[in-house]
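Next up: just one chain, as structure tokens, the form predicted alone.
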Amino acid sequence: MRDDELRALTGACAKCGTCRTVCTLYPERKAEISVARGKIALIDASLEGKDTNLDAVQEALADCLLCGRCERACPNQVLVEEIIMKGRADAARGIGIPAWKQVVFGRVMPSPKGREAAVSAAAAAQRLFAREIPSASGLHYRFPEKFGLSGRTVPKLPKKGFIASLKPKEAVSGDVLLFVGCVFDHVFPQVGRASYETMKISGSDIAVFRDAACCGLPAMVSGDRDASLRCAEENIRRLRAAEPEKIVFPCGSCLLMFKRNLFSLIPEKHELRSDAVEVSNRCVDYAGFILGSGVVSRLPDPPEGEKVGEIGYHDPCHLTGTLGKGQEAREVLREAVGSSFAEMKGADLCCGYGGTFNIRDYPTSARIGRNKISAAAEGGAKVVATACSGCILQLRDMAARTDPGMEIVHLAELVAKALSRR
């Protein structure tokens, strides 16, 4: 490794442990290089010409959920999830990104084509190699143990996703747009579509961002930072010629994406730096959204009857821990379901999903994933609300493997099934 950028930031990290207090990892590996001291100290012997072995530097930073713990408790505000993103990259550039990462992040993902394409193959593999399951939360596949996949429950692929199930004529514009995201889009779009029909309740003109590429976090935590930056100046680009007032995001990765991590792809010399800043400034999340459009005023009181605590509320690590978006949510949750909602144990505790964390190391996310999904059944939740992809798709396997029973659900379908007791 060679980067001053890189050597600059790392230099900020006093070494002092704080880090091993709250990380994710740490309860399962008891190691000093799952933390995120161990991998800056590893990181800065690659940059000092200590140690030349970039497979295992690669492998070591790879080990991390990025889920901002330790970056949140840092009492020398070390932007360690920069650093890991960065020092995943610069060993990519070393030893390059599998060719199946380059196809997906370089041409699937830019392109909502390329993506509907991508997940109808995905859709005839289910049907001829996973086993239909049955489930409270809906009909999921589980993929057989010798394919590698640990038996993982997933969703069943559906055969439209929101934006191509929309009408020609339908949200084609308006003051305020919705930008769906990938799984939102293709993997659960009736998440979508709460999203869309709750906004609408507004009387703002809600328009669908139909010709989004991914917002480039996958690629991005993955170390390909080029496939990355091809998908912000495709988003840029198009929603710089759309000129919403407000972009409005059901998934807190895709938030996030806009509202941090598009500077570190963008910096102040790029052409598209200002345009950047203009976009970055227009993104709100779907909660907040809900609460300053004054759709919660338009709730009706919740049912008579209702079962006092069964409803919880898991804070994605991206959006109520890096983005401080969580009371947002909770002031929702509770114009929506009265008192059904009540404060999960462990609500703030990553999930274990990590993206490409879970098929790195599904056991290890698994464990944890399974122990919120314990501790939410052990404080009497039936159901779980969240607001991010990747929290929902973990969960709902869990669930699936620990308490088939509890319902994993996005804030914007209990937002809905309120609206239609009007």
Contents of the next structure:
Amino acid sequence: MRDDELRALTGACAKCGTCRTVCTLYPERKAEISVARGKIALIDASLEGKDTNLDAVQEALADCLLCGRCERACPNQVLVEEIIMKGRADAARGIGIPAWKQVVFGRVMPSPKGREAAVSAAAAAQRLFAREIPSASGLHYRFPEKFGLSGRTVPKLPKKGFIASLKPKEAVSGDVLLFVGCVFDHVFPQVGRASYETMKISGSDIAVFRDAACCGLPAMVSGDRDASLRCAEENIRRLRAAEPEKIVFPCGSCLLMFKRNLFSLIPEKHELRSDAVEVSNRCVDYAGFILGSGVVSRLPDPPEGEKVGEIGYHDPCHLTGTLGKGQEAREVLREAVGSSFAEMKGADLCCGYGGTFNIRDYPTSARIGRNKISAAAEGGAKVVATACSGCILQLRDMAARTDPGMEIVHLAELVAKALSRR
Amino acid sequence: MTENAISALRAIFGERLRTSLEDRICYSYDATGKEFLPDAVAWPLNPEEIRRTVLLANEHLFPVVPRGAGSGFSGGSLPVRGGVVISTERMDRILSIDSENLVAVVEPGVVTERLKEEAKKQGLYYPPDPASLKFCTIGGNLAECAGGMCAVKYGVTRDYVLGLEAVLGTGELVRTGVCTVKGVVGYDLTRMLVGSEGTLGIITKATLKLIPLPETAATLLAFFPSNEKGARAVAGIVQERITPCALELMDRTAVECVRRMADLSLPEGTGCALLIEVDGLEASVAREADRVEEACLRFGAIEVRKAADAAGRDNLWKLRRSISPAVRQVNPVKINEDIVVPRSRLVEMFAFLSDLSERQDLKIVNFGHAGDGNIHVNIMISGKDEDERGRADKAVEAVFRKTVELGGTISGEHGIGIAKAPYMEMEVGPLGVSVMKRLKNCFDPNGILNPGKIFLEESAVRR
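For the form predicted together with its partner chain instead of the form predicted alone, what are the coordinates?
Next comes the full complex, this chain leading.
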């Protein structure tokens, strides 16, 4: 590692230990190497030229959910997420990015057609290797242990993604663009559809950003900043051409990428920097749009005899924590479902997904996720709404394992349901 | 450490012993910012594993350094002579909370706030509250005899320890003290171990005293034009015959560093702020809060704010608790001292500090538990300038001399560790140091436990 920027960032850590109190992973590991303070010490040691093992440092940096809780608690405002992501990128430069990641991040993710093809192939593989299971929560396949997937349950991939299912005459350009995101396009197209249909009620000129590249977050957190930059450049160029007033994100992680990470990725001298600022300023979260655009006032009154507290809201770390967008979703829920919504126990606890973390250490990811589901169930929640694709993947898997009756939905699905009562 | 010693340790701990450079780096620091690499890190789960480790250490002569959360400010948990770090973070069970006898029995790795929370659920109160309570551990608190914000009314960690279980430097497991309110059988070995910084024994279990939870509390934030005015108000409040449960002073720079945490605006002319909390019965707290407010205004407060509710109180506390790490915004290197002077001499001490800062051209940030005369004097330096470093060292010594001259002590709550070892004799004298060393020899004849701490010269532990 030889990054001066990185050294400047880590220098702010006073080694006080505050990060130990809030780390999602620390209760699982109970070792200093799992918390920000330890990882920062490791990066510093590597920067100072100490004889650290690059594989071991990369391993330590990969062992993080990037939930950002430490960063928000830090009295010195140490930019932990940025440090971890930069550290991963530096380590990846030294070790190399695995070939499969290079293909996925570099070729598949930036291209809408590439993703469509990859999802079709995955759907075929799923039919061949996984076992279909009945589940109220919409999960349909359980992978056998021998595939190294620890018996995880995954959603049945649809034959057609949301964007592919759009009719040609459905809006192709508009003042407000829906950035649906890979997961809500290909895995849960019903979320893409619900977001789109409910946004249309606003009366604004709504269109779907059809040829979007992946937001670039998965590549960035994996240390592949080049691939992430490629996604960002594709998106910014296309958005600049479309010139929407607003870009709406149903997924908190995609939004984080545009609102914050874009700026560490695109250097100040980059030709697209000013466009990136412009685009970023126009990006809003789904709940924020629904609240501000008049959709809420068109929602019918919640039905009589509702069950108090049956519906909860899970705070995605990136959306509520890092971007501070937690109240908007709650207000929308109150309007859509009335007192069926109540604050859920442990609402702000990380679900344990962490993107690539869920792949590298599924058992730990699952333990954290199960705790989340138990906390929700303890408080009587039967439906958990949220607004991030990673959280939905994780919570559905966990609910299928521990509490199959619990339904995990996107906020937009509940808004769509409320509107259907009109 | 020899390979034989490492493999003998591995036989005890298995996977819970780590020797990779990466794991050792993560146990090489604490909040002092200094680093010393251990040879190994072990995570014991019970006293027996610690006992066997110390026996091995006596056989192979390697240092054993106990460590809680590594949040100390005096280097108490730093492995300055290498050896094995014994991290107690996995021995973190609260074994019992006995609401009939008002005692709790805990393992050393319990995070202080967790014990406070669990006690609270039963209407009980464990008062010690170091600023780091959210992450520091009871074991570390006991070893360093941590203080905190409420020491002015409730005392420090030492005042809540009834009995201990500890592994001595000989590898013997000793039980000290009582589990009753009273007990005068022989020497007070419990008090001997508390504050001994892991040099006499490694605490494996503690019986702690609890008290009934105060019914309510009120928190005030008063702004004064200068540290001296604030210090006068401290004496004024005490003369009102009120014992606040917290009486914290923060100078202007300290408040500036943490304003963001509490979204706080400062009235014009603020030179210092006092955070004052009174607790007790509903009926008395409101009256006491009013009297505190009156006293502050009488002693020259520019403005006094009262927290309206629990959230407001939390906000003010967040402000205070964030200061210590946040003052690094002033300059990257913090020389952090925790002197105590008699309350009546606080004004004199602050005048001395502001003069010192000017004379030596050093940035000095002061905050702390003014209510008990305890000030955290933080000399903030760039760390790059040799001359500045020299001036800072001189300033530290001058602060200690003045403290002792005023009848105070050079460490109220951080302990001696490595940071204050050179100044020990200044306060306790040569005989004091000599008696302490003789005691150390009884508990730890081979100098196995946490060598390099408290005393300047060290018994010969081989690595």
